[in-house]
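So this first bit is one chain, no partners, the form predicted on its own, shown in structure tokens.
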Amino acid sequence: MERYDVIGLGYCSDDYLGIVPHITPFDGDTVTMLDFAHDGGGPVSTALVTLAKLGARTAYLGALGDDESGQFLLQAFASAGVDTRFIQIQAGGRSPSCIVLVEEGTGRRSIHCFRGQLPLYSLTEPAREALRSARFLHLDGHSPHAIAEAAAIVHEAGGQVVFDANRPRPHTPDVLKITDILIAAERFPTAFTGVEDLLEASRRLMDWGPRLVVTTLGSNGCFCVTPTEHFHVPGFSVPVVDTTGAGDAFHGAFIFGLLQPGWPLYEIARFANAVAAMNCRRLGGRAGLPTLAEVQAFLRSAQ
């Protein structure tokens, strides 16, 4: 069995994206899109593509339909170098798809998702064996029925669990209890804890289980909290086309940094900020993902 740096268990979607000057109301005049793109999406899946492009060994655990969207997503994984052997293709299944309207000039998005019509993903013995070889398991809260078992396998083998938390869900407390590293969207710490102060909210999140809490702050970078330190890492200014996938790219890049021997936490966060910023320069959640050499060149130019 091949050994993996990161295995992801989570959501994958077929994204159609368009840049618009404004959102039209129902029955309003037709709005002309300034650009249009077709790309893969989803938190864990885009993080895995980010990792693969940077040079990590990755695999995706999830279900796709045998429809046109599923075929597109499967090929996108394969082209990026993400191992697809554990994906369960459902005959007659409809894969998740999203319509993403991107505001001209700001990159802000209005996202409308069809969640798909697929049976729940179930861990198979080959998938369990792969999890035993993984250094990290990356979760986004989807497939909650399989999360506990997958995390237990990874932990037993000495690996770590990273959780991408964008908003509280009923099963979120259970996921936090098995999480080593929490990387949260800006609104999550307060939404989950009810505490406005980010440092205090992060500390309360650590009481649930994580030993490291990182909050992404969009163009303002990120905020990191450990049991012994906390600090803000500034973001990077780039010409923004589309912010779709920026957080997902940050997650992948942050895990990539954790994989590197001796990288200080601050430099890992700075590296992840750079990858997220670079991804905002193109339309699509994965279109702007850089290679490792491109990130290194970007960071040198930013010094």
Contents of the next structure:
Number of protein chains: 2
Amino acid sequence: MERYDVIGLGYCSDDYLGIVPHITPFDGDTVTMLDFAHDGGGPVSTALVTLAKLGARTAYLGALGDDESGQFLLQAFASAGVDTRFIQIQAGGRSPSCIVLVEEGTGRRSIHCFRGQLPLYSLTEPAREALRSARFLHLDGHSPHAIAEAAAIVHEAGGQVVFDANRPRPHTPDVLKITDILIAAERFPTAFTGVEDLLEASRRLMDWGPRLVVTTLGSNGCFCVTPTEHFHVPGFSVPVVDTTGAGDAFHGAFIFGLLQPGWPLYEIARFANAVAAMNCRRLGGRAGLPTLAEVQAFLRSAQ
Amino acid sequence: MERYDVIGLGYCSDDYLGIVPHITPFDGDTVTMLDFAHDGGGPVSTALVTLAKLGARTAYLGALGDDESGQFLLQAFASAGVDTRFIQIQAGGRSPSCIVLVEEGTGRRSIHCFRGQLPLYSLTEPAREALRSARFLHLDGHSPHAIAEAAAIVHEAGGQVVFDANRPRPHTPDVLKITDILIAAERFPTAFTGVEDLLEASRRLMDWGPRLVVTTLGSNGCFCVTPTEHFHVPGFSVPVVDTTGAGDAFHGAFIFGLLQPGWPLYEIARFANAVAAMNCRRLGGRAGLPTLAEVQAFLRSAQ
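Following the display of the form predicted on its own, present the structure of the form predicted together with another copy of the chain.
What follows is the whole complex; the chain from before opens it.
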């Protein structure tokens, strides 16, 4: 039977991205885009593509439509090496699609997303079997109805759950309770706990379950908190084209580091910062993702 | 040899459209799109698709890349029945792509366009031969280097030139000089002539060459001016989803009316108003285009 390093259960979207000097209002003059790209997106799915490109064995659990976007996303997984056999394709379903306007020079984004029209993803016996083989389950809070069972299977088999928390949602407490490693967006710890201080907020989050809380800080890198230590890991300065997928690439790269025998936490975080920065050099959530050799070269040249 | 009712020389773009309650700024909260669509666009090319769907024999003259957008646009022409044999496909070229955010409820648009990276379209001998057979040449001001020769061929063979003028550009005077029928966007006559009054501005435009000037007025229909008469033709009220392509559909339908034996100018304009209105009922520049039977039923029900 196939064994997996990481199985992802979460969101996948079809992204259309343009670089613009500014955003024009309704009925305003047409703005010339400097560049345009079509790329796959979504937190868990882009993290899986990151992992696959780095060399990990991954599979995606989720639903897609058989529409143009669904076909594109399926092909993107397949060509990246993410196992697609557990994806549920809905005839007549509509896959999620996002329009992303990226500010020239800063890479800041204006995001508009169509959520799609798809049935809930439900675990099948082959998917459960795959989960039993996985070292990590990666979640972004989508497909909430399947999260508890998937996490229970992974825990039972000795694996761990990594949760990408972007903003508090109704089911966030339930997900935190089954999370081993929380990687949070910059605003999440304070938004969820109400505590301004990041160290204190991270400790409050650990009370829910996680034994490691990492908060991503954009170009400033990340902040790691365990029961025994806490430290900031500075980011890398690169010419930023587009920040889309930077966080997702960080998650994928961080899990890749966790998979490696003996990597210290600081080095894992530094590796993830590097992959996130490298991914900002191209337009699109996945276009700038590096191979392992490329990250190693980047880290050597940054020393 | 193939004969054509209308040959179009102009712009073609790949449009990605989303319906949004509002536009979010850079770094703002993600906005949920109510719907998303992928459709072909561009003034002349959408007019040709309109004509083909109504039953006219059409061909498009222009360049496309062999990228994902170019393949989509080529297929869209082919499936609509527009002859694609004169399209120049550039290996490695990038086709134009636009991101269109459409305001929920009003159909007003915020447009951002990537102009593509393609060589200039150049007339070939088969394209010249096709032009000799055409009753109308439709222009939108793109491919300006080829316009004079194409118009000369059509005129020599007894055909007429219809120009879709959206806004004044450097070569607009040259195009007006070889234009028989000008169909202008609402702002064009005043923007070009500096004259506020639409009748007077239309007459000034006729001094450049056109013997008929039609100005589209959105939901208010259109205003027609000839050397001997002038009149307003009211538009049709429909539930507007998206105004993308409304003007282009008007142009195509207007030329379709010109092709019909004995249609009075007022009826042609009313027919074009109907097609433009019908096209606003769907998201996308071409998604709402009707067949001739559908327009006839619409006009009957509107009486």
